[in-house]
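Given next, in structure tokens, is a single chain: the form predicted alone.
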Amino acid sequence: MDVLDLSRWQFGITTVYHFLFVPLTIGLSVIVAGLQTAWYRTGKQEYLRMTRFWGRLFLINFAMGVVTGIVQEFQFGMNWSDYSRFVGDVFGAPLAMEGLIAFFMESTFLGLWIFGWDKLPKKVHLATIWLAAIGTNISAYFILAANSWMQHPVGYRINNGRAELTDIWAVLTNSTTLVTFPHVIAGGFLVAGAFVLGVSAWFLMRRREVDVFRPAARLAMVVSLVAAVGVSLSGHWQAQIMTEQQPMKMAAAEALWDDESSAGFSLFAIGDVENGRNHVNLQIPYGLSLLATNTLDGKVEGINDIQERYQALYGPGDYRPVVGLAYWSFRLMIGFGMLSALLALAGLWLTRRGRLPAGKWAYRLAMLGIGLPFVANSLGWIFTEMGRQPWTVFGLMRTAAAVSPGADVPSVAITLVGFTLVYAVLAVIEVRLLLKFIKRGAQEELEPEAPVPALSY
């Protein structure tokens, strides 16, 4: 491997890694509001006590997550320095508006909900988790805009070999990020309804305090649901923005190799990359033009078509990215979310009318059922960035070229290893806080204006 391979692994374990506590964040931070406002409504200690244990698990999540997000930044200065150079004008506004608007918003009103459970009123205290909340969304907003002007450049200009901002309101309200924010705000909800859904079934299955998490389970469920609806929704608009700015993304993810009308959705593909053209593809009639075109007779560009025509605008090169990891990356993220949403239709059957299943197997999906959301956020991020190669910046700047000059493959193994080998120990870490606070469970019959030393661990 040289430098550009080691430093792509490197950017793409951490960013990976972070990503998994990024979403349940994002879900959980809004459940954690709405039972403290249910609570806050109606008095019932059952709400309190769910306020509390989830929040505590929220809690370790989004410290994890703050933790593993840092290093990112340190990466753009040593391993694409180039990178930095050409994009720090315009990629750094809306990074700088995330520090210092939404983080610390979502940080110090988080300060103020830990500490002030017997200080603040009520109603303020309740305020200030919403006000984190609504943070925490407001800083996935902003890193999305930074991530949607790598995928479809806006507002800018190329002045001495930079890209330098010309228009901010242009790259906050890129139609890239319009489509974006709201799929990856309801895969952060499918995540956070699967966890809660998973961990209730654990409590559930040995019959402790049913009173608190079978409707823990019912709420995770509808959230699931919901957020599925959400996520289908989005990804449609999505694709269709996709197609239109990055034809050659769409075209790998299905393993469309020559441009095509009525092209069908494919289901199972074996391809012959080198020459472009599938050996066996099992399609839905029909199914790729209406998810691209929204009609069933739009045309779909391929991939050999769209590397002729890139060939005549770029000059000579493969602008292809790894057709069989784009192709399996976005089934495979279809089908982990679809799974996540069956799990709880079912789960709601089971559990209508005041009902639990008796038997153990149902608890036992539930509780491998967490995993599910958390991939398929993640293939769905593999795929997004995967699929953009050769380019770093869409149609500006490649990848090779975005790699500091300086960097050597000691330096940057010795890196990667060592980020890697420190990630796993925050894994070690962040499981065994999370089993030890869940084990403990809900159990703690508190009165509203009692001080929490179980948050302050």
Contents of the next structure:
Amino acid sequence: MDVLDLSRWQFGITTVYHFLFVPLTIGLSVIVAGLQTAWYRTGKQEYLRMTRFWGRLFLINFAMGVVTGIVQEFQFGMNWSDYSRFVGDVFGAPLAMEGLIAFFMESTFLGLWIFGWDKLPKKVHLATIWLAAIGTNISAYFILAANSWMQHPVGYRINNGRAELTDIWAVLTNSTTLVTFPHVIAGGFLVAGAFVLGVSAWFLMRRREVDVFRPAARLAMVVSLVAAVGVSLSGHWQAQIMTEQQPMKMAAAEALWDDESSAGFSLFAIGDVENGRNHVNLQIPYGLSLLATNTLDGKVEGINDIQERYQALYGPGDYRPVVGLAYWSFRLMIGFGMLSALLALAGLWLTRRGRLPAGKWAYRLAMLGIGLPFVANSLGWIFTEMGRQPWTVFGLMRTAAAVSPGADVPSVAITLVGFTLVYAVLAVIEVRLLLKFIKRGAQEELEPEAPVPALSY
Amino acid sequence: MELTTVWFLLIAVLWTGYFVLEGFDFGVGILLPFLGGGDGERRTIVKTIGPVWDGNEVWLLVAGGATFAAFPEWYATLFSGFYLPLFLILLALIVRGVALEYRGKSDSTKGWDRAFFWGSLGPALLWGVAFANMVRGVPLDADHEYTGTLFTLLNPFALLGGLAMLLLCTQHGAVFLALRTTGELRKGAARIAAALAPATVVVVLVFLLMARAGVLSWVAVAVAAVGLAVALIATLRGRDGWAFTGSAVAIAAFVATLFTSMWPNVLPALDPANSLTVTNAASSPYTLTVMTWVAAVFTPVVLGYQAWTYWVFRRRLTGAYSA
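Cool, the form predicted alone is there; where's the form predicted in complex with the partner chain?
Let's see the whole complex now, leading with the same chain.
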């Protein structure tokens, strides 16, 4: 492996890992804030117990998001210095805004929330968790604006061999950002919903603390369903915009080799990349044209034809991403997301009007289901980043030209192995800690005089 | 004032904020094994920074982000050039952050406390090494690419800078702990602060005198000396607030010395022709204008709510145990 491959693996591993914690933070922060609001409004102890219980799990997860986020901010400069030089004028702005506007807000107010239970008036304390949750979501907006610029550069000109910002508003309201943001946020709520449901199922299966975990499970399933609708709608708009802005990515996602009118939506294909065709392709007729263009006979561009056009436009080269990866990551993302929604729907039916399923299989499925939206989120990022290749900034800069020219194989290998090992150990510790605090349950809050060990140091 | 100057100053301010605030966080971590006798004491020590350390660390992220936005060449060369030290800093900050969040939730705190110690000591030392190199100059080629190795960065001057930063943070942490605790803990922290002071004064001033360049830096060095003196005298007299103010001023003046000595370079090269300066490393005037507005609006807001946080948690933490 050369420096480029190692750097790409490092970016992939650290980013996918970081994004295991981010979506849960996005969704769970709002859920916890909502539960505390319910407690503030009604004064019911159940809501306080729920706030504390889910708040603890939220914090365990949040800590991992924070520490892995530091790496994200620095590795552009470390491994991708020529990228940083080329895009810094544009890309640095949303990143700096994210830090100044969002990171300060979420970390400062979360500190106040954790330690402020007995120091702040109830109302002010409630405000701190909301501000932390809002900060988290604002941060997502800025980083997605930065990423969207890589997918679809706007508001810039090329000057002195680098991209220079000409219109910050264009960057912040990039059409790509506007559809990606709701998609990612809804994806975060899908994760949070599945997480809360799965954990609650563990308690309900044992009929432990049904008074707090039944409402939590019901709430989680409603959150999941609403999120699933949001994910699908925003995903649909996103795909339409992608068809227009990055047709190659969409064509690869569909394993559509040649320009086609009335294109079908592929469900299962076995492709032959070398010859640019499929051996097997099971399709829903007209599906792709309908989804991509809103008409049955709309024309959708195919990989082979786009490749030819790009060679004319950008010069000789291979402009195809890894088609199999794009195709399957796209499909499985949708599939896992849908399964997650289905699980929530079935759960709502099974728990209707005070019911709880008798057997164990429903609870076990819900617990297993925690993994579904996590995988879907990861696959979504793998698809959108790998599908953009060979570009790092679409149409402007290739990934091969972005890597640090001074980096050497041993150094990048050391950091790749180092981060991966530390991340692996931390994953084990994190899961253990989560399990420990899940098993402890939400009971302890009933003793009013007891110190709250989990929330203090 | 030119916008490039504004951003040079602003980035200096961000680093100053980072070292003044996270400086005592590092110091607290470094002192934990020496001050904390029992579990309860150690918990109190960690709790002094519990609500604020994460917000303090954001100063680093914003300093990095602001450098990326305002001086992309600086960001690119510095971070790719100081590759392995930066990797170690990142690892240390990761382990340290997790230790701070998880120690109170785990059955045994021993391993976490060790991680907290090394995760505090490492970055304090390595940031000092990095900044000393930034002032001294590093080998850069005409494309502003770093051409040295890891060992180029580990020169005696840089190691002295590392030691200076390490002592400064430790001292700052001791003074901070004296301010935030009571009883034996407070006495112990003050004792350490007083005992460290001579070494800190000598190492820091020798390093700053070697590092400084230009007229303005004389002022900064003088302020650093005054700050350290105030910190020592106030510590001996049990005036914890003044001692903390003194050591905070000393750290600010330490950073100010380095930045005034660098100016107008942001990363001097051993061959001056290849140096990165505020001019050749900067973003376009439009980007700098946009970012100036953003900073002008949001910096006061951030300062406001961070100050409020310190106000909320202003009470001293008592005794060996606190819930």
